[in-house]
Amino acid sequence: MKKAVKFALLALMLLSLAVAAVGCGGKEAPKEPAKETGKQDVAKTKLVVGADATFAPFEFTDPATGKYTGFDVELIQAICEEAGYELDFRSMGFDGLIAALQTNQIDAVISGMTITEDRKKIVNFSEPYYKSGLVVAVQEKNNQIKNFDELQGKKIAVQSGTTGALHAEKATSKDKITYFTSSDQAMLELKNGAVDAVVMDYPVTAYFIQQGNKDVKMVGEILSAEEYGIAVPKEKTETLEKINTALKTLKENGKYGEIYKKWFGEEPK
């Protein structure tokens, strides 16, 4: 009887070992499917954006970090985030930005660029994102030039390719005008006394003076009301639509106003 019990127990143990061996062999038991996290890594479309990063406070290099910063920089970052783009920000001379658009080196321009009829013939613009104007700047000690009408015959510094340059050409002969690739160079030419005046965008001139350049002042009224837009090639209508939609959303949700107030100290006009 005891032998029969022992034999039965031995058979049961051998059967258990056989089952275990089958379970540990070849194929693994199927795993539970991974739970959905709700987040998927989707590759973003890169948007290559050009600007002249010498145009403070819109775009310039932060001396402390060496990184690009400014109103335009933060705005295009917010637009890209809202529209689902990966931003590739590149700095180049202002007078070469539209040519870079036309040759597909870049996808868009945000660089304090005024919307003009001539420019609209070759590129498309987003809805306006900033209202500006031109102003005359002179040395603080200069009491001869009081407004735009008194620039005739005077030496003027401007940034190439800007509406400021166009207005200066109406005020005096071209041989009296010195053209620079950046706004800072034009303003330094004035500080050094090499020119009598600078015709520049009001916010750029005001920011330059605020940075400790008290030997420069603005005179007369703001010359003209201008609106800045983001430029894109004529054929990139989808890009333009996405930028406009994102810009509208940022204005509605308060993000645009937050960026504006940070850089200009007031609510958007």
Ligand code: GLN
Second form
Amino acid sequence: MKKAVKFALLALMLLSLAVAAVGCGGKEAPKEPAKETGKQDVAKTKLVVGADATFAPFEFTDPATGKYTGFDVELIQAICEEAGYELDFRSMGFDGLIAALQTNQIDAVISGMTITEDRKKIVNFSEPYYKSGLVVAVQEKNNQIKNFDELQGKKIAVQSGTTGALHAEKATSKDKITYFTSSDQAMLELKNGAVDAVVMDYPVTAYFIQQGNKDVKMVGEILSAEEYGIAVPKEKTETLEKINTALKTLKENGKYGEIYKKWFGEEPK
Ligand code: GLN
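Having gone through the form predicted on its own, I am curious about the other one (the form predicted in complex with ligand GLN); can you provide its structure?
Below is the entire complex, every chain and molecule, led by the chain shown above.
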């Protein structure tokens, strides 16, 4: 009798353990594949990308179509395609882009943004995707300013929050500098003769002159060696990884070179 009770109890215990195991397995099982395959195949994850779309040839509005276009725009489109993101591209003032990243209004920035030590303290950058530098622009008829060193005491227009603005602050006193939200406005100020010079990214200045603004010229050497990168919030390490992997693939498979050649007429440097 005693033995029978013991046996019955043991059997019950084993049975309940087995039920628990099956129960657990049953509950856990569907979680795993959902995590693995993700939603990407069905609905793509959205990547909200901010840029100041007044920075031709990197990001600007195509006058013919009214759509955003440029080297950065096509590069981020290709990156999103490669990484499986749905791109949501938004234009905003350059000096508000980093704050928008920090407050998670946007997931990434591609905006001809130079990788600098100061910015790296608050955001992360992708691998560099473009080699750039700054240049001084003056009116074509100006024969006084021949290089960066001759800007002392001169009136300079810059775009707020840019490396060009930082360089202008080194060249002349702050009260001689006029700050604009967009690069076009700074250039217009120079054309109007309200300032003596503009300090801005070389490729953007060169493109502006090439687009028929022959009353403007570049003087002196290309200043600092700068590199553009895609910025993401510090905590979004997975996003950064995906962007870098996609960028690497595009560099290897020739797509990056194709976009570069389309916009700059030469092979990537
Ligand atoms: N490359 C410059 C910077 O990062 C300017 C960028 C821009 O005006 N879009 O400050």
